[in-house]
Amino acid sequence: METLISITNLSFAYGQRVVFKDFSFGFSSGQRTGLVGSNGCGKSTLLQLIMGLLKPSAGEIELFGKPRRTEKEFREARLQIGFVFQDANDQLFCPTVGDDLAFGPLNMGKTMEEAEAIVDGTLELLNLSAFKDRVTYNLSDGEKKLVALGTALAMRPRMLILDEPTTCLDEEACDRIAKVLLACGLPYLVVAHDRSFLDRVVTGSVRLKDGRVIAEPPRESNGRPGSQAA
């Protein structure tokens, strides 16, 4: 398997509060990994460090086999990672669903025709084909989460990173997101507190505690192992 994320001896603090010290972590293609831990343990901070939105005080971050230190280097890597924010409203800012999905491909240099084809294919995967001209602002929370996931998929990334994709969603909305993740064919790293959701969509989980990652034993949900997502 190809190593997609490699973090070595990373340190980071908010002022005097140390979050990571000599922290190491790896993630490879073919993995669908859940990242769990108590509130405030550093899960979202880790995702922001991986995306280059925060800068460590020490250590090395490699993405797709290349060290990433400068904004330019992280920007190149971000084009290959579909990032889904915890709050969908932070990710959706265009008038309609179709506009939101087309924004990324157009900014990557796709033609209007190419972007339209990507939008249509993504909406089909999301089972939202009828939503292309819907006003994003008027969608339900679950529909917004699906569209936010769609904006990440529309970038044709090599992997996904998702920060609490099921927060405040009902069972039906969680089920729809799980089905999209299982169907997308991409490796992903997902932060979530909903263990039943994680058991369905990941191949394994790690716990973040005291600035370290600890592998968790396999769990089963509804008689099916979490490895069904492979």
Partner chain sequence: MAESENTASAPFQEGAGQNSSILARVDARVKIVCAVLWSLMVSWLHGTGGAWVALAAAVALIALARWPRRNLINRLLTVNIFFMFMWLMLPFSFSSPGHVVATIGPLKVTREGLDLATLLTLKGNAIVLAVLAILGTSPLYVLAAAGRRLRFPEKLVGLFLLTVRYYQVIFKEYQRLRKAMRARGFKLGLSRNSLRGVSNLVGSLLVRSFDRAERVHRAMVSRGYMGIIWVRAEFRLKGIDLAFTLVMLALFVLVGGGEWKR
Second form
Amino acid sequence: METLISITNLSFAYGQRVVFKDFSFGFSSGQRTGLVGSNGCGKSTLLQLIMGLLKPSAGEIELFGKPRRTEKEFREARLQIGFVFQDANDQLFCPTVGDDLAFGPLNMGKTMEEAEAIVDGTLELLNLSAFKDRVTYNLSDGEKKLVALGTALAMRPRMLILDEPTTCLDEEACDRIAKVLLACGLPYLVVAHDRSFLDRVVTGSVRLKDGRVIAEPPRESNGRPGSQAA
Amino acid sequence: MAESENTASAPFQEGAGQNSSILARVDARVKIVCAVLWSLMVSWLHGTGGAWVALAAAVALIALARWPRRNLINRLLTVNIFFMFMWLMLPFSFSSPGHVVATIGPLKVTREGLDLATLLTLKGNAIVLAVLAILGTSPLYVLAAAGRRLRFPEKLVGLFLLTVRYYQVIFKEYQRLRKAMRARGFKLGLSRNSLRGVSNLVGSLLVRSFDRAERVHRAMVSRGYMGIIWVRAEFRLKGIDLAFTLVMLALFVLVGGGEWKR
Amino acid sequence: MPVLVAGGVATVAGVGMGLRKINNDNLPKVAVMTAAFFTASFIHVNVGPSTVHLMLNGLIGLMMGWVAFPIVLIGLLIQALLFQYGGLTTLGVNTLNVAGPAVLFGFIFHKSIYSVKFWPSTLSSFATGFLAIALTAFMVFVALILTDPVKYKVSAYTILVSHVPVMFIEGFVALLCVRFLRKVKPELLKDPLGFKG
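Could you give the coordinates for the form predicted together with its partner chain, as opposed to the form predicted on its own above?
First the chain shown before, then all remaining chains and molecules of the complex.
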């Protein structure tokens, strides 16, 4: 097991409101962790701190074994993390599905042909092969979410971070997301309120409360944990 | 109030003309150049002779584009409401130097005024129809990608692409806000209360959009955004592009001839 | 035609100034805000038998400064392509007429709208909306008169007069919007996208 994320003594506040103080957290390869907690407990803030989208006032963030402080260091790490945002509309900004999936790979310096191949492979994994030239705007919410997940996967990341991937989705869409997550073979950190979804896709959960981590006891309904371990 | 609501309910009409017509297959770079040249030339015309030819040519183009009839009629109505105002004003605008052809009360209708109103209406419709046929048959993002190839400023191309995308999202948000207001009995009008409602609506829209702007930026940075919005559109000149260019050239000559003969 | 060319040249300069303030970081944000302003311009207010739509150029100028030029250009371009109201040839002069006053009055009033005193902030935020539209209408008037003083005289005066109620509407909307934003998200009025940094 390799340590992917290691946070030590982190502090962060929005103005006067302190969210984290002396916060520590770790995440390793092979883990599929659910992050739960009440609204406003800092889940989204934590995810954005990990991505370097917010800057902590103190503390150390280590990603993939290297400390990250500057924008350049974070940028290098970001390209190895597939981040799925809460609102798929925020994530999908290109005209067509194919363009959106190609955006990350192209930014990483891939050629058009390589990007095209990645797009095709990703669409196949998502079971959306016919969607390549569809205009993003016309997709259903569930399809948008799947494509958003695809844009993260298309970057061939070492891990995924998902911020509430199932809000506002119907059961069928949740099911498709869960299937892709289980099939992709990557470690991930997922924030969700939906217990049944979490039980299906994670091997363990942690609860954020008052700026610290509490290990969540496994629930009895958590079936087949062994089969889900990577 | 009902009319003003309707105009806002279907703002995004892209796609009406995107069928399999010949025009849809023409290279978007060629289209942009031709549409701009056409607009310039037609707006330059001084005589109704050339303008009639231009209108005929534009009608031919829109037929070639196989534009859906209902959508076309709606568009033409909107455009011509503007020209209707011209018809209400221009005929009476040359009281001193003009040839008076009729008198309505204190107002004198002059031939010069009528000619000018005719000319502007012809030119306006000729431009609208042709630009619809030429540019309306390509998706906006393809036009943007073509503009990038034509060396339009990269920042403008990026702005255009993202604005089109988020206009769709934000307009939906606007409609939700509007519905919620209407559910509470809000009516648009000229009262103090109504203007306050409108202002709060605009304010909410701006605040929400600003928050969204930050989220979009973060999502883009997470995927390594470095300033370019890529579009995977391929551009290669084909026979059809040459044919279209020749047709447009012929139309330019015809319109020019009509103008010359006046 | 000289009017169209002059307007085009001025717009190119203004857009150039605006683009210089736009970098990779704020470009997506500018685009989303452009979409918001564009959407807001669909809001119609009934005035007697007719309706007018909001322009909000004063507000755009307050928040965006020179970037008002690219914002207005993109807005008008999309409008021209989607609805084919405005032609491509008048894009330059129209952008100047809308964005020019936005930049001017945004620059003049962007500090005083933040006054803690009631009247200075009220008057200046009203004036931003009112004067921006007033100047836009006046510039359209001048453009028409310069194009042909005889032919377009009646049209030019009609446009000027018909914009008087719009000036008041835009004034009040700007005033109330500024109040809303000061309450809800004050940083939106203080160079929110970092154009001055």
